[in-house]
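Next up: a single chain in C-alpha cells, the form predicted on its own.
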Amino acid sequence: MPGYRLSKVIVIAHRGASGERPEHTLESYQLAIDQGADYIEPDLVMTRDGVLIARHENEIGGTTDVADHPEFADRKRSQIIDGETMSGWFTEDFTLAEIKTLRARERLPELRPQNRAFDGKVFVPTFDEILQLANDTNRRRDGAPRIGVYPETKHPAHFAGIGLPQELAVLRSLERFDYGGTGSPVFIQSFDPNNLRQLRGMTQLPLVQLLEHELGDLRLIAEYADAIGIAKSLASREGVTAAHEAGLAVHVWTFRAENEFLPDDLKIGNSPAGHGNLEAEIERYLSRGIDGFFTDFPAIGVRARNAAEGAPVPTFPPSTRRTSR
C-alpha cells in the first residue's frame, strides 16, 4: 500500500476544544471549529440499540450527571473491557432515547473549573449529530477546506463481543454524510490493529494506528494503516523519521495548556490548573517534523503551526449556534 504522507501539519482537535469546553459536546465541537482546526475528533461508543455516540469512555459516570439520575441506579455495574476492570454505567446498558436524558459534565473538574459552567447544559452528542454540525459549518464556510472528521473507535473488541460492531457503523455514518468517498477529510484511528485491519478490507480512507509504548513494526503497521497517533514520548525525531521511511504520517497526541501536563521548564507559576507555555512545547515537536497532533486548545495549536509555516492565522465567523438545554 502506498504510504499517505501530508504536504501540511494539521491540528487535531482532540475530542474538541475540550480545554474550553466540556469534551465530546457540540459546544466544544463547535468552538474548535471556530478557532480553526483543521480536524474534530470524537471518540466513538456504542448505545445499547446500536448508535455511535461520543464518549472518552463507554463508562460514562465521570463524563455525565446518570449518577443522580435515581431511575438508572440499578444499571451501575463492573466489567471486564480490553483486561481491565471497570465500574460504572455503561453506554451499552443504556438506549440511545436514554442517553439523551442525561447531560454532559466536565471531565476534569480541578483543572477546568471555568468547564463546570456548562455541567448540566449540554447534551451527549451522537457521531451523526456530528457530523452534521460539519456540514452545517463547511456549507457557510465559502470555498474554506472542509471540516475534517478523526474518529476513534474505542474497545471495538469489546463491542464486537456483545454484537454490536462498530466498523460499518462508523462507515455508513461518514457516507450518509458525505464523508465516505476518496478524498475525504477523514482518518479513522484505533489503538486495537485487529479493527483496523477489518477496516482496511471495506474502506480506502487513511487509517491511524495509535500507539502509547512503543512504535513497534512500523513495516508491519503499514501494510494496513497510512499514519500512526502516537504518544509525546515517543515523537522523538529519529522515531518520526523511521516512520516516515516506513510511508507513514506521524500525529502527536496530547497537547494541553495546563501545568499538569507541560515539561518543567515550560510551567508557569505552580498550580497544576495554571496555563504554562503550550505554543513552545507544539513548536518543539513541530521541529521534529510530524504531520499533525491533537490538542485541547485549538487556537493555539493553529497559532502555533501557522507561525511555524508563516502562514496568516485562519479567521471564520463565530458560529450562532445556542447551548444545548
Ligand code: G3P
Contents of the next structure:
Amino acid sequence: MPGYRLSKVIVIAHRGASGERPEHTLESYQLAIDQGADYIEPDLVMTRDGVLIARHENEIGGTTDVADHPEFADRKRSQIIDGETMSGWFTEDFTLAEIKTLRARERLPELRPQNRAFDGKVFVPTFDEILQLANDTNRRRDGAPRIGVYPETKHPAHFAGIGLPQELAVLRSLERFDYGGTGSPVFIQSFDPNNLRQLRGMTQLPLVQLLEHELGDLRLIAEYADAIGIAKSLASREGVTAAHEAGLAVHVWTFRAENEFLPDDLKIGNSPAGHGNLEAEIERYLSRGIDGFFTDFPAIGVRARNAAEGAPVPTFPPSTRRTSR
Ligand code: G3P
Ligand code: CA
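Show the same protein again, this time as the form predicted in complex with ligand G3P rather than the form predicted on its own.
Let us now look at the entire complex, which starts with that chain.
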C-alpha cells in the first residue's frame, strides 16, 4: 500500500460535526469525536496578533455576530483576496482577545435551523484549543487510536503578504500538542500548491493537495504531496485509480445529508433541508476505492464506512456538550 493510503478508509469530520453544530466550534469538534470520526478538520486563518483560529474564511460576518458589535462597525471594509473582492470584517483586523468577544453563528440557518439554538452561545476556537480538545480525548481513550487532526491553511498567500504567514505557526502548534512527529495522525491540506511546496521543505507530515475543478498533473502533485483532497465531481473510478498509480491517497469532499446536496435519486421528500440517503451516497464513492472522505455528518459517515468494511456498527455515547470558551 503506497504512501499514506491507510489500512482503513478515514472519516474526516468536516468543520467538526457541522451538520449538527455551528461549524468550527469546540462543540462541533466534540460531537464529531463523540460520533467516532477519525479526524477533525479545522480550516485556519490568522488574527492580527498572529494566532491561528478556526474559520472557513477570514471574513467573519457570515459565521459570527460581529455585525451586532457597534464597537467593531468601523472595521468593516472591502479588499481583494485571492483575486476576489470581499466585503465585511476580517480576522486580520482583530486581536484574539477581540475575536473572543464574538460568538459563532450557524452558516446555513435555512438548511440547519436546529443549529440556530447554539447561535450566540458558542465561541471561535483557536487551533491550540482544538488540539487541546483532541489531546484531552486521547488521554481518556486509553490505548484507542488518537484523534486525527486535518488542518487546512486558508488564504496562505494573502496572510503571508500581510506579514502573518501561517506555515510555521501551524507546525509549531502541532508540535506543541504532540502532533508533530512522523506517524502522528495528521494531514495538512491546502488548495495552494506554493503553500504545500513550502511546507514540504519544513515538515515530513503528510500533505494534501486540494483540487476542485480538475485532477491536473498527478505525477507533479506527487512530488510534494501525499494525497489529494478532491471534490466529488472529480472522484470517478478512473480518477481514483490514476491518483493511486501516482502514489497519492484520495480523500473526497463533502458529504452532506440535506437533500440540497444529494443527487436526485437519493433525496427523500421535497424539502431542501430534509435529509436524504447520505449513507447510500457515501457507499457509491467507497466502491470507487477512495481512501477517506469529509462529511458534515460523521455519525452517518462512520456507519457507512463500517458497513462497507464489514466492521461492527458502533453505538455512540450521548454527546457531551462542552461549555464554550
Ligand atoms: O478541505 C476539504 C474541503 O473542506 C475543502 O473545501 O471549502 O469546505 O474548505 P472547504
Ligand atoms: Ca476545509
